[in-house]
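There is one chain below, alone, in structure tokens, taken in the form predicted alone.
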Amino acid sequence: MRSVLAGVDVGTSKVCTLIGETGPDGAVAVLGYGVVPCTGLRRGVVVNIEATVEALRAATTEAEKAAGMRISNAVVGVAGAHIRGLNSHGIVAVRGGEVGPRDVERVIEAARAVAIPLDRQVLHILPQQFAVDDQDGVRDPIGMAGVRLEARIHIVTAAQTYGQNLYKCCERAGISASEFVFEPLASADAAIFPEERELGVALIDIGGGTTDIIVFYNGAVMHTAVLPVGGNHLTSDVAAGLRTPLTEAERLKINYGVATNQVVGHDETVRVPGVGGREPREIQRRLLGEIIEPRMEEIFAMAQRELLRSGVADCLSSGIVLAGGTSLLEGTQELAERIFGMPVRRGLPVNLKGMPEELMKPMYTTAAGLLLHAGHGRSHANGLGRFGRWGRLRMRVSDWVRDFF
């Protein structure tokens, strides 16, 4: 029997719906997709329910037509500056002298017993490592002898009101949100390789309204953050600096924009449409770079501060992975390497087999990761899947959805 899956990336600038199925070997194959612009969100948060519902409905209808089937539920991505991440620590006594699944459950519960404001809900519990007595750095403690079990975890929380609004939008568009997943976690599933997670890597997803950051080391999530700046700020800067409409500023940014003038020739020119019936004019392309580069430097400087807060900034041997549409700007990798002082590459949805060629771009890594999560990543998205037998511990975000809504 075919197992139909769906992932929905509700972003500030677009909604992308992917429909797929799992094959006999467990691999996820893409059957259809739909991508439509979205004006209902600002900085990742719903500000216009009607516009968001319309975009969700249009993207889902487009994907259903391409796949030749209808969907009723989907894994939905969560983003926005309201997302918060924090590390926590728990200790319990081991019962019977040998660590069992129940002990692991108890120590996770102890670690998550932190004061969280009433207007927030836990989205993910992501274990980092365990310690049995004086032996730390343990991945899977089950079966080990000891009297004391410790756990370090990363907790991702979200604002309740955001969950309510997004859930309402999905329901009105005819989609049941089976789970909410933090979007950079999904992007990492699609774009980052297991060996990179082990050696240390940071994924920086520069979207339309926000920049999402997730840091891995020793295979675990060490830090998450959301910055309230993104590609739309670049567009606004270009519109103001060149005195041109936002639509034209977006076109200029995509077609001619550069993150640094180091990659621009001195004789390159760009035609800029006028405002209010004024004649178009020719400008040096380097002027675009002079407008965009300071904002890109600001975004990377803010990201650099988050990497320092992670405590593992000096351990990121695999460097930086850039995702999101803004990462396609010419010169972005060069600028990032100069600021971070480490290797930088663009992240593509390479871990989802059968991805259409037109979607093999950084801005579709989140949707690809959500579809992968729908296929075989429920426990992994909560950081529990890679710990062997106790990976079935059901601390899923769907529990949050049921409890809250």
Ligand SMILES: Nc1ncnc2c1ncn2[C@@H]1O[C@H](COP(=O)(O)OP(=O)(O)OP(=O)(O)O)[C@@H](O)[C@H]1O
Contents of the next structure:
Amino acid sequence: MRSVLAGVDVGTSKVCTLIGETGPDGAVAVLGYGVVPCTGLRRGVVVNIEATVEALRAATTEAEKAAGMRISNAVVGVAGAHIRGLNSHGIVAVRGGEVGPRDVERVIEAARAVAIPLDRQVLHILPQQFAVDDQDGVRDPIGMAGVRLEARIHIVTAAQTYGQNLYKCCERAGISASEFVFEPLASADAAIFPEERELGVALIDIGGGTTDIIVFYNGAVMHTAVLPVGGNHLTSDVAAGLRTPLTEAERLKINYGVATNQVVGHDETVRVPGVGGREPREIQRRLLGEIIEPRMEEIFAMAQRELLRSGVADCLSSGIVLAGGTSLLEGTQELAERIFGMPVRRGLPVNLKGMPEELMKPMYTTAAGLLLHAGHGRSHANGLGRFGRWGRLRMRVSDWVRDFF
Ligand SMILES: Nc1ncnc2c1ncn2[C@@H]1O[C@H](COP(=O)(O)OP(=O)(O)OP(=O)(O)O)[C@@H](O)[C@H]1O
Ligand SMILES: [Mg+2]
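Previous: the form predicted alone; requested now: the form predicted in complex with this ligand:
Below is the entire complex, every chain and molecule, led by the chain shown above.
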């Protein structure tokens, strides 16, 4: 039987709905998509319900038309600076001398029993490693003999009210959110290979309103963070620096902007339209670089601090993967390589079949990952199967809205 899947990325700049299906081989393929600009979010969280609902409805209708089918539920991405990631650790005594599923549930329960404020919900529990007695680095402890079971986990939590607002928007747009997924986790599913997760890799998604970071080492999530800065700040900087309207600043940034003047010649010029009836003027392209570079350096310096916090910054042999629309800025890779001192590549949505050519861009990586997530949940193709059945414990969206209706 065909099962219809959907992933919805509600970003600060756009809503992207992807509809797909799983083939007989278990691979997820795209059937249709819709992308609509959205003004209802600021820094990754809903600030205008009407505008968000409208964009959600429009993107979903577009995707439904293209796919020739309707959807009623979808995996929805969650982002925003209210999201926190923390590592935790629990120990239990093994019952009966052999680790069973109940013991694993108990140890994860013990590890997640950290103080999580009442106004927060757990979005993900991501096991890092298990240990049975003195044997650490265990991936699936079921069936192992021992007396003591330990678990290290990474917990991602989100502010409940932000989740509820997003849920509300989806409901009003006729989509039931079957699951909320932290956006960089989805982006990683779409763009990162299993070997990279093993060797150590950091994905940095620079969107419009936020920069999301996720760090993998030994196949597990070691650190997550959301920074409240993104491409929109570059646009505001250009608007202020050149005294030009935001729409014009956005156009100049996209067409001529550079993350570093390393990639600009000395004689390149750009035409800037005047404001309030003033004459247009010619400026050096390097001037745009002088405005944008310090902000990009700041974003990367903040990201670098998060990598250091992960404790595995020195072990990221697979380097950095950049996603999000802002990573399209010319010179971004060069600047990142200089700041991080590591190999840097662009993270395109390559792990999904039948992705239309026009969506093979770093701003659609999150939506692709959300659709993949709808298909597999715990994918074997992309390395999430490393922890067997404990790879990713699914949180029910109903937990979010239980106290709400
Ligand atoms: N070619 C380009 N060069 C530079 N910046 C670009 C380019 N194309 C898009 N952008 C910028 O990328 C940003 C949008 O990226 P993206 O679609 O990944 O964000 P989003 O997912 O909507 O937002 P967020 O993830 O922050 O909620 C905007 O700031 C836009 O100006
Ligand atoms: Mg995004």
